[in-house]
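The data below hold one chain only, encoded as structure tokens and taken in the form predicted on its own.
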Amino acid sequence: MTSTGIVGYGAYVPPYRIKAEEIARVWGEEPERIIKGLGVKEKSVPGLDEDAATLAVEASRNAIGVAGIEPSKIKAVYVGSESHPYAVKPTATMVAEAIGSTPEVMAADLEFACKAGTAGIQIGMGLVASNMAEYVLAVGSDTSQGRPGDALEYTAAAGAAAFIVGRQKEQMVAKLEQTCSFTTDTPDFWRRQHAEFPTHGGRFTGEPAYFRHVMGATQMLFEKTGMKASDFDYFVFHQPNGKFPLEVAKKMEIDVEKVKPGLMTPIIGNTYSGASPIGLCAVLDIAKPGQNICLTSFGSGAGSDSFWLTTTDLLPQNRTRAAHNLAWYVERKKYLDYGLYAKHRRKLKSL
């Protein structure tokens, strides 16, 4: 058991969307086959002036609103992403200054494919529990990449989620009861230095990577806490597509209805480092006090972080303090055709 919890949380999703059928049209694919195979109808697209840093700032401001604290009290900022704007220049410093923190702040960027955001939460738990920081901001933010015509292009999306970890029980909207990780060297997905787009390892992607690690970490959490699937009200799994999280539920004999409230990929795509954290935001936006949530992320390469959270009586009241909740961002939509999408994602390299 830990003495830390989430005191603030927030999400951000850009308004731009492209439908899977529009991408399929350009590449001569059958839309029905793509949508059924991936379980993704459309995905979010960053604006021309948006990147992982700006997305992280918007999500963080919502988290600060829910927490109701002065940004100067945040003494550590960690931003997890695999699409940091700079190869050498931290995103975390930009986020820290933009939200109004003081120079007396620890800051660093994190990378571990799609689980860099949850790694930041774990770091925050350690810093807060050890009294090294009163509040820690952990963000998962990505404007993910997909090679034109590749299967990833149908899912690679943009979004961010931010969480403020603290230790004051009277401020927590959700207590972080326990966490654990399951990690191996599994080469299922990678992007070399200077490469524009990532490569996926085909047969490594499913069973050896995603399913082994997500199920391994979740089972480890059950064993570590003595909890069972039936003890949890919600499950949020990393969601590279709309089908894998539901398959995990079936394999682990978890009621799929407990997974669906946090399954956002079918309507906004795979936001990489933001994927499972955004799913957690979706659940926190509707959860009642005293409910148990299991969150299990996944990052290629490969590893999973699993968490047990218990919501508190403060959640219903405090979540209304955000400028906008996740549903507000999801519901505002501006659809792009493939030409404008290519412009937004800077896929036209001759320009």
Second form
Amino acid sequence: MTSTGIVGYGAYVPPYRIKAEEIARVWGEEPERIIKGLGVKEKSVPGLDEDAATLAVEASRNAIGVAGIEPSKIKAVYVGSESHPYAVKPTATMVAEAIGSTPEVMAADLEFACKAGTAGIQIGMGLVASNMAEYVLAVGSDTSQGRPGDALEYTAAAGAAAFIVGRQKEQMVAKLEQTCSFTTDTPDFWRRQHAEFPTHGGRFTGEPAYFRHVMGATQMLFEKTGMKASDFDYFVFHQPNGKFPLEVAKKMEIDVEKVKPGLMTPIIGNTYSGASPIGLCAVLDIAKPGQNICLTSFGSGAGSDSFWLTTTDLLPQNRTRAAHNLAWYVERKKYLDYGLYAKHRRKLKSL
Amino acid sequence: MAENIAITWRRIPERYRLAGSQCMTCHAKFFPPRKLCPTCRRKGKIESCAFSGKGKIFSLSEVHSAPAGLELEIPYVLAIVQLAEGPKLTTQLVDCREKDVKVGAAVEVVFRRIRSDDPEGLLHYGYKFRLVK
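Having seen the form predicted on its own, I'd like the form predicted together with its partner chain now, please.
Next comes the full complex, and the chain you just saw is listed first.
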């Protein structure tokens, strides 16, 4: 296969936050138990004028900044989300138009619960390797929904990450060495047509869903590449809460210190399609040239995409070209109380 | 009240990515785009151009009584921003209050929802600005 790589990446997280403590106060839960149980202290909340499309545009503009390419050379745009603003009318056309890639561009929206963003990277690798496109933009973006009072409400957050896949070695900040997927029909989490909030299988979302797929895909990647856990410098796993990725590390005998740099959920919440992609951005923002990164996403329903990336010499200089990096977005915070949060998420029936 | 679809569609390039125009004769830049240079008239040659999205606050006001469709967002800051390339535009400033903003403060463009034809109508997107700290 022609080698492909990431030539640009970027993230976006809205400035609004709500503390787990504040949500627990409203529902009469013990905050310490929730924070300890989920490993999440606070989560990001979208602004009143933000949605998966606006988040995707800002992340994509940062990715284009890092890549330093003409947006018109991006020949395909894929936006993965489970909170696309429209049921019918693509988010990808808005993103392509806003970044200036139209009209000669392939575009489509993707949906695979929390892993539609990494599915876009895989599609991008195929199009770029087969010479059907010079550059492909893959975005994972969500303003995820959690039913008031449900456990998901403590984690369902908003954020996006964008990646530009290309084939020119002299432009790559990280080579995409290999990818594979582990997919089955597993009903752990879903949202029916017209339903406002998702439904989940409680404890069933753990062992047969998250752990089986994340560990299955990561193990498959090890077998396909001959790499071992000790060969990787960083691991980024899908992060529905702050604990699951660390448990995967323990089960697979991976040093947890290799997982922590890419673990953003404890401070921004679960950004769904943005979650493991934002984790990858966090790692790319600090990695040195020549380091090996393993990224494994997870989408309910269920499947995991696993990637082996190797950072290049270009990474340290090119990453400074983004208008704003992930840390800039994560550090600016405006706290909301539950009332304002309910307004932001339009959880009051009259809104 | 819904905005005419054709008007929305025609404005997508300027709203989404600050597409403007410039006169190649006198080098004046225009936003929103003009089709005729008011200085050079027939001697002017108009071409499209893109603005960088950087600018500074020229004037501002905080809105407490919003027009229909923006009631949820009050209080919000409305500003006249002078773009780095010269032209001025009126825009909403996001994620701030009037007390956070000074005339001359640096701002950058962001992409946001600008209105929503509820409940089944079109969502309209476009530029707003944010303080650069």
